[in-house]
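Heads up, the chain below is alone and in the form predicted on its own; it's given as structure tokens.
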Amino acid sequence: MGKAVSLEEFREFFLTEVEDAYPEVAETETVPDRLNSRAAEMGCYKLTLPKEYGGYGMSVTDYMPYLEAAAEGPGIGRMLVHTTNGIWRPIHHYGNAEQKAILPLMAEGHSVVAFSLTEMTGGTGRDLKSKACREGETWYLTGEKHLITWADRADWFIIVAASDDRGAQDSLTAFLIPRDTPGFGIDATQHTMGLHGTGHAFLTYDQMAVPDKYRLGEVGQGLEVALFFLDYSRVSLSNSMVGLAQRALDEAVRFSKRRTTFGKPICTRAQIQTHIATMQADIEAARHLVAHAALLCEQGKDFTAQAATAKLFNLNMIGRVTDLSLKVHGGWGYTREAPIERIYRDARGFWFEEGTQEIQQLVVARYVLDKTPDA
């Protein structure tokens, strides 16, 4: 099993090997086999996975610096780390023995699970339009999903569908189905502005027969299964935003020291220093918000509102930081030769992962209204 590499070795992998592989990733829109193998060798897929499955069993707070380091590199790197170190959780908590047998394979990079919730025709939660109708020991699934990460290479998919028409809290059921299920359509041509190589795809299924043994959790537990992943994932994504924002700041500082105007580096200009200070303050505040939510998660406490708060703040934070970094870079930052160009595009993916800004606002507002006594 071994132990995790040092944090500095981990960061170096993403800032060198993953960076070097990025042109190929951007051109082919896939993860090269050698990069997947190297990521597995570096322990990327087993950081938080329990030791019983061959993982390192890191606590959430011990893991956060590793994910932040991964997020400093190209988006594909942090996605490899973020998704794998989160998706095992609902399988471990709700899965049967056969389903849990997938987890050691994930640890070694031999199996990939895609979380399939988002739909084109409906919202999330109780607004899902995918249907699951049961006949004996077989379920028949009809519907679609889109923007499903790693769908191009996943061999298993967690799909959440409505198992009755009541639209209630317990109206959804989750399934963990294999890629080769007859009638399962996977169209991996959904290319995005950034996050190249992450294999987003449309999924379609019409009366697709799924044996009951592939159900994940109990009937009606689908929303619970989804939230079990989503709450943690929002902390993980918020932490990723800190890492990418730190990279944007680092690039701005390096550029400001080498770019000269009127005989002086632009880092000596008051306006540039103002931008740098603003970025630093934003990142520090964001890092502490993530640490608070991560600690609550680790302690087994309710952290739904804190996870949404961190994501809400960090969405705005990374928007501000990447905007300011681009301003510091000037026109050169708008060229593809400048790292900030890719960083800027990758950052915009956070706007939609695990709920938009508006969704986070709803979660936070409900929390505040519920905990505040009436006048």
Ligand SMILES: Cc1cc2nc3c(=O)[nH]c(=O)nc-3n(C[C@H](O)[C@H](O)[C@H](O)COP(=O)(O)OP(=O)(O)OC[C@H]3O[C@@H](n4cnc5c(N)ncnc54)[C@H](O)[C@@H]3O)c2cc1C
Second form
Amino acid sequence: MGKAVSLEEFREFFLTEVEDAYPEVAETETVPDRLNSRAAEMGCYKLTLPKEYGGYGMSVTDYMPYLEAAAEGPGIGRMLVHTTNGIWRPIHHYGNAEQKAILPLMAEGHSVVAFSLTEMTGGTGRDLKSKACREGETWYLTGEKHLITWADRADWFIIVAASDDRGAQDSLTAFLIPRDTPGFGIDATQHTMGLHGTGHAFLTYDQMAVPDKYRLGEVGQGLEVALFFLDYSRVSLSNSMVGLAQRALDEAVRFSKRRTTFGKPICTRAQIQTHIATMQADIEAARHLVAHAALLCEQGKDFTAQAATAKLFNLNMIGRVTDLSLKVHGGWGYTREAPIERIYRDARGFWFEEGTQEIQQLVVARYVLDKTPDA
Ligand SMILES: Cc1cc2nc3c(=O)[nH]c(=O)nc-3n(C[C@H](O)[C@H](O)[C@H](O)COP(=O)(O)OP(=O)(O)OC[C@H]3O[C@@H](n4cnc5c(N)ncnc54)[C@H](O)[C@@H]3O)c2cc1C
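Moving from the form predicted on its own, what structure would you give for the form predicted in complex with the ligand?
Entire complex below, previous chain first.
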């Protein structure tokens, strides 16, 4: 079972091997087998998984620096770490013994699970349009999903669908279905602006028969299953934003020391130093927000609002930091030779993953209003 490699070795892997693999990843839009094997060897897929399932069992707070380090490299690397160290949680919490048997396979990179919520035709939560109708021991699923990360290579899909027409909190049910389910359409041609190689796809199913044994959690527990995953995942994502923002700052600082105009490196100019200080303050604030949410999560306290707060602040933070870093790089930063070009595109994915700014604002505002007594 062993223990995790050192944080420095881990960071080095993402800044060298994952970085070197990036041109191939961008061209093929897949995870090269060799990269998947190396990531598994580095323990990327089992950092937080409980020891009884072959993981290292790291606590959330111990794990955060590792994910932050992974996020300094190309988006594909942090996505591998972020998703695998999150998706085991709903399976572990709500799954039956057969479903939990997938976890050790995930730990070694032999099995991949995708989380499928977003729809073109529906909103989120109670507004989902996918339907699940039960006849005896079989469910019939009809609907669609899109933007599903790793759908090009996932062996299993968590799918959330409405199991009744009431549109209530308990009207959704979750399923964990195998890729080869007859009637399951997977069209992995949905290519994204950045985060190359992360395999997004459209999913379709029309009266697709799913045995009841593939249900994840109780009937009507689908929203709870989704939120259980999403709350944690928002902390993880917020932490990933800190890592990528740190890389954007590091690139800006390095560039500002080597780029000379009017006989002086640009890092000696007050305007450039102001940009550097602004980025540093933003990243530090973001890191502390994540640490607070991660601690509440680890202590088993309610952290829904703190996770959404971190996601809300950090998605704006990474927008500001990558804008400033690009400005510091001048026109060279806008070319494909400059790492900031890729960082800038990868960073925009964070605006949507695990919910937009507007959705985080709704969650945070609801929390503040609920805890404040009426006047
Ligand atoms: C890189 C990437 C990876 C992703 N991976 C996954 C994945 O693995 N699984 C998955 O299920 N999804 C995934 N998604 C989808 C992502 O979760 C959604 O794109 C996101 O939640 C927004 O939903 P939407 O695209 O339907 O936006 P829409 O709902 O169409 O929103 C459009 C705009 O309207 C606003 N809006 C919508 N509803 C409201 C409202 N009620 N009040 C106020 N404003 C509103 C939104 O904030 C946004 O500005 C991924 C997306 C990206 C970009």
